[in-house]
Amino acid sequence: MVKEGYRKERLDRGIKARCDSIFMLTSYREILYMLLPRVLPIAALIIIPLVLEVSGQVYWQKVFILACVISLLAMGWDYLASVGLVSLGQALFFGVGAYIAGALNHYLKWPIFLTIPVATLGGALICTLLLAPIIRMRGIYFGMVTLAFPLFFNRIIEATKLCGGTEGLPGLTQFPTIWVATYLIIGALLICLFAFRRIIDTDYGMVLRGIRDNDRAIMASGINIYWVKVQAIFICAAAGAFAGAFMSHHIGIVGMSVFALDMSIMPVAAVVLGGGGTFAGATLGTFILVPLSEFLRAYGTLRIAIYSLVMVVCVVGLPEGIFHYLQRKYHQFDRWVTVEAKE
């Protein structure tokens, strides 16, 4: 509601003032001001899995997997983005890496420890080489071409019976124990979010924004941006290859499941709703959309309509993101001032 003579202003808290230098060590205030937002969200990563085991929620931690998994598909698409590259095919990178570490351990017997990360970087290079001639597309057109990519899998996979077919490639090796899968996908998740924030707030983080902003100004200034643009494209492709990899081993079994749409939608979905640009707020999103997508399973097809209400409400009333409100509400706070009158 707008008050007729008054204009909101927008200020920073006076500790987020004090934190902003060396001297947020003098105090423990500042330090837990600066700490808590950042050790919360690891602390509740490492808990809730033990507090879904004494509940006896076996569902719901397996629901905890798929959101991180979700979330390296999310964090990777969040990254590209940030170099221009709009993504509709995250499905790509998840599928590669799944079939790669399947196929591995599936006829030629390799362990675990083996399959991931080779699927790991074999995916990311495959990726690398197929969108590396779509790298001076811009926008939707390559979006387009990376959602049909997926497609085109699937109809190779079933035409051609390749890595079994429709039948998939069942009786892969699976994780010793729930816990071993468990936190290796929250390391993981929690070493790429920390890995893309360092990147982006680099020298080099600055050159991909730039590319994105003004791609004609990074060309006049000698670098060669198309080069950027592959290097972004690996480090997106290898993110979700892992993500691949990891679940055909967690669940067992690889199949042309991991080509849907549904590994495209929900990470773009999850950016759009947890805020782009920080990498937190990827995650933020997954983390409610997958648990908020598997609670509405109850109400069968039902769920979609509500599903997608929810979605326009968070978007159209919070246009900015769930992660950049919060943080903006943490460190600012607003009040109204009166608007002078001129003369």
Contents of the next structure:
Amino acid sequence: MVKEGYRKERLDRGIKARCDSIFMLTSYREILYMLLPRVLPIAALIIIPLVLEVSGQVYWQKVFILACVISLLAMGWDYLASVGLVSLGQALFFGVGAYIAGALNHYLKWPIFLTIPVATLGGALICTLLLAPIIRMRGIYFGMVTLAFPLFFNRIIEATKLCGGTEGLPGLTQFPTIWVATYLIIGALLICLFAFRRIIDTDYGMVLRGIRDNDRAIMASGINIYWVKVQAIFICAAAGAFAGAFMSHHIGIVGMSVFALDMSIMPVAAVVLGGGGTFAGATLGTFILVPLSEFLRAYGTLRIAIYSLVMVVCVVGLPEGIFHYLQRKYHQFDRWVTVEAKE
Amino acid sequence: MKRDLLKVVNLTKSFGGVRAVDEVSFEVAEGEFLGLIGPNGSGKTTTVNLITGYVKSDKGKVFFKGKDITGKAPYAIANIGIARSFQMVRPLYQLPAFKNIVVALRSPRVMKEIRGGKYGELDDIAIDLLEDVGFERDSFVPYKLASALPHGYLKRMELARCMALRPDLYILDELFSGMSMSEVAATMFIIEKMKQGGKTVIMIEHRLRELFRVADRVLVLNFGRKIAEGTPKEISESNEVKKAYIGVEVELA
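With the form predicted on its own already on screen, would you show the form predicted in complex with its partner chain?
Time for the whole complex; same chain goes first.
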């Protein structure tokens, strides 16, 4: 909407300016203004499972856990994207983590508290070694190779009957109660969210963002960009592998579906919808997309059509992403000001 | 006699059928100020790219402090002590100006000297460096996003990034291009201070008046070949150089 003779002006809210200094601590309103956007989502994450339990929505409890798992993958994607690496194969990290945890538990009978850490670190290491040779590729080329890896593993498992083949590995140890599972994954999500946001604001994070901006300038600054990229892949892969290991213990079986294309596409779609670069946007995006996709199951085959339509409308309407839009509205207000006519 | 800091032997590079750099050899002594000039497309920037590892050479060797550094990665060469600026500015547009410098301060070469770098310490060093190259600290210029800075500032930020590495050899690739007259004068002051400080510099420049004022020795390239070498006075009187620049031999009446 553009009004004739007017122009939109965006200004920071007064309260935002007042919150920039230490003096914000002198007023409860300013403290609230700073704390609410951080505390509310955390509180919501902790309370939603309880509400679902009270109202007896077992199915939606599972959806909630799935959303947490996908959001770990989405945040990992966002982290890699901040170094300029576009991954189209988050399923690789997810699947490798899931299969390591599954195999250790199924064949060696290792308990959960051992398999998950081992799968997280081991899976991250394996994925990093797999991707290290193609670290010099940029943009879509890196994406294509990462897209190929999960498909490759999928077929390898099918053809060689490795780890149970198409049957998968059933009968894995499950979490004692659903509460352990729920709060474990919520804790992991919150740690990832705040740790990633913290890292990206440090000087190390400046280097990460600088590599996406201009890798030659970073090389001229004497920093080994390939080593930094390997570190970024390791961290992203660790988040994904944890999600995978968690999921295989949560549902008690690990099968070829962990390498499915869904696991690669969902995180990307979530970041595009929620807004990249902030990690909170990735989380917000998943918590919209995953429930939406489950909700639409009632519509049968039309599901994907409606789903795609919603995606297109969101992306066209809010190309910056939902999170960036909300953030701007929270910190700034806009008003119409008259434009002096040019005579 | 001072020892050679940098020694380039028979450096050659072809792009397709074009010989961009053809059997170029030269030395730079410690504390020397070398000018590198030549018409457009004569291979000056390619020579720098070959020395600093951005382009792989077909033939030839580069020695720095007597060690062979041919074919090393650009970041490794920056850590050995060769800092370069880019002709086309390459700032990190999304970051504030001083964070651009902090990135260079985080290189292994500098971190060894600074040790640790407690919270904010690197920021202070970066802002001091930017002030040295003429960023007005009082008007918060160092804190602005690089994307909001004018071209002249970005050029000087390139210089500050080189200084941040505390290199043994500076390679400045057309530092003055795109700068206004007053900015050139201000930057010239910094360059002269570097010369007085005994820094070793290779400077590519099209502004010959400024270059000849500071250079000890000038090297002229044309079509990738070294066509002349000598003091600024010799070069400015050489007929071959005039021919390369203007195309025909001109009689100065």
